[in-house]
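Below sits a lone chain in structure tokens, taken as the form predicted on its own.
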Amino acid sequence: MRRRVFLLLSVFTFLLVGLGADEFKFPLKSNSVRFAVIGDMGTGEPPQYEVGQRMVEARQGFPFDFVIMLGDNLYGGARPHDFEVKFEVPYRPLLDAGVKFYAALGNHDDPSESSYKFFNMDGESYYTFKKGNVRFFVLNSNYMDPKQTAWVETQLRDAGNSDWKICYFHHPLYSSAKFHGSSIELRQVLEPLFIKYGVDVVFAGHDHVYERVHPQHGIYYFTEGASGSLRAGNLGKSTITDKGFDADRSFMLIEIAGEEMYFQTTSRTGAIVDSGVIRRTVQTKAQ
């Protein structure tokens, strides 16, 4: 069995450039499955309190139950202090609200955050987690062993094939961005089990912009990683990039809907900076 996927790129981004991106509009389903996600925010420092401002507002009109966090989650420590001004603050009024955050290790991130109650994580530094239709994956990308492989494999495969699969972590399979770029060594690793067992989406973080990869053995890729830290102009020119951004701090919003994933990239200062609909279909293939 393997699962599809198809951007519907070609109809909808004339109609992003025909009718402007503040026709973008996501469906608000009952029953969807709807999420932030952020990567390398850490700081503490403004740009993040701003950012997680603009997530409460965007709350308001698209009520997400949970935020996926991509590593590099407390820059500098974790001490008491660093969860404090670096984690509860700024996303104070999303936590009160019942908002959940499920945290991937970045490679600043000391693994002991994984016993912290509102990372989600409870002591594992790789785990799985369920919501509506969207199965997913969360790995700990600083130490893909032959353990946490083997583990990565039993769980795509029982996973079975109706729901959709979204692996998160911090090192991107696939980047543009000149500081770190792809993570080729564990592309090797993962990516023959993500096309075996048809995982759809990956989002992961690391390179400090925003970057739509065009897809890779039917798979699409997402870097988030300036929620918080920034590398302004650190895109380089790529065959494999749809959509960058990398001049502002910017987070992801995402609603999957049935077959379909509805995705809203936005700044620091509200613009949207890029849209889109990914269309699923289950298809059987022989073996």
Given for the second form:
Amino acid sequence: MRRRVFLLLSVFTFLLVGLGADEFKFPLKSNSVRFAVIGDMGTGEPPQYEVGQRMVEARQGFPFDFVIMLGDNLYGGARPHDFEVKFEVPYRPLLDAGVKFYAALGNHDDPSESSYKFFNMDGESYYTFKKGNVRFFVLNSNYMDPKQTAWVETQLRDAGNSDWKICYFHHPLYSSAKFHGSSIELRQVLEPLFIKYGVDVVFAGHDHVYERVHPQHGIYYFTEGASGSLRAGNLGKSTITDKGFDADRSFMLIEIAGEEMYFQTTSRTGAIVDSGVIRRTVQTKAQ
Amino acid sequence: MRGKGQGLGPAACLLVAVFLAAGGALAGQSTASDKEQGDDAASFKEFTNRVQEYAELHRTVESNLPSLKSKEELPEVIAAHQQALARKIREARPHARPGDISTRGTREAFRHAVRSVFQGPQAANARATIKQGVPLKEIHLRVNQVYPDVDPYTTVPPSLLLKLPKLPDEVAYGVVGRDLVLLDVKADMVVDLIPEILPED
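Moving on from the form predicted on its own, kindly provide the form predicted in complex with the partner chain as a structure.
Below is the whole assembly, all chains and molecules, this chain first.
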């Protein structure tokens, strides 16, 4: 019996090594759902533009169809000029190629951004949309009132269990960054619903770092708040971090093919800083 | 000779008196608390009526503006709509002052609600929520003022939102320093505010 346990652990370890960054490849399957993830990007500064350029380059080998935005889309105001220099110009090649952007609101965002056509929010501060076998729930974590909480529960419940459930919003429920850290109250409200209705993956920003958190109650949490802003060296030591990167800006690429979600995080300079695969039913891995 | 159970000694009498007095005080407290809750409920009802009146004004004003298509608007159109809406609402209530919606009685009810959160078991988490949302300390807003462009929005603690009256879609609560602010969401403008109701750091 003891030997059997040992063998199983060995197989598991082998799988982890087998998914190392050097060997990671997106499967690029037909009908898979492919998208990018950016957060806290709307500075209008050169690093945001450089990340935008890396995304354009990445799309040549990994043709993603849409981008999810984790909030703080426009720092310092939502005047027409802000939309231009902090969104339309840096991502112009993607917009011209027909890539759609789906935004969440951050604490620096004017609520009127929800009416902006390229953010695809349909005038709402929280909303849901579906791509292939993935249902996205976009929340307004600035203002989690009972009305929104009830909406979240209804939507998660009605979505059933066949599709992937991905939630994204601005404030992270789990974060090891020193500047903001975990949003405990928000976690108290949302996490029970996420567990009850089987949310698979959660993306957030707010802390200007990248972090992949060790699964909490079977849910994978990513913070990607460094696609424009950066707090270098801000990640603290933490037992919940599976992978962190706080040395430069970054963005994520995701492919969901059937029951597997492939992810890769790339820095502003094009270095791969994290990658892995999440299998939906079987609790596993990531390198 | 004194029989069993016959009469009470001075100490026992004192004990009984203390119990009776304490019981009376507790009953009094309970009555006061019930009364306070009743008063707060009535105040919140009044507040809700007033804020509904404001929402109706908002809807009326907005219905006279070119409609904003939610799906396909350009930044210029959004900004123009927001500015026009704010201007028209200001014109419709030029003498609006703090307390027009949150009257004196209402404010007392709000204070009780705030106190129940910031002195209750959620206090530390509620304070942390405000801190995480980048608290604004140096600005004081005025009624009919548009929310400053460059300032972020402080996150409103979910535990506080649970205790406050529900608002129509046109209006939201905001936290600015120690002030609780009522914001018109679409006009991004201050509708009313309750100053210094939130605790200090």
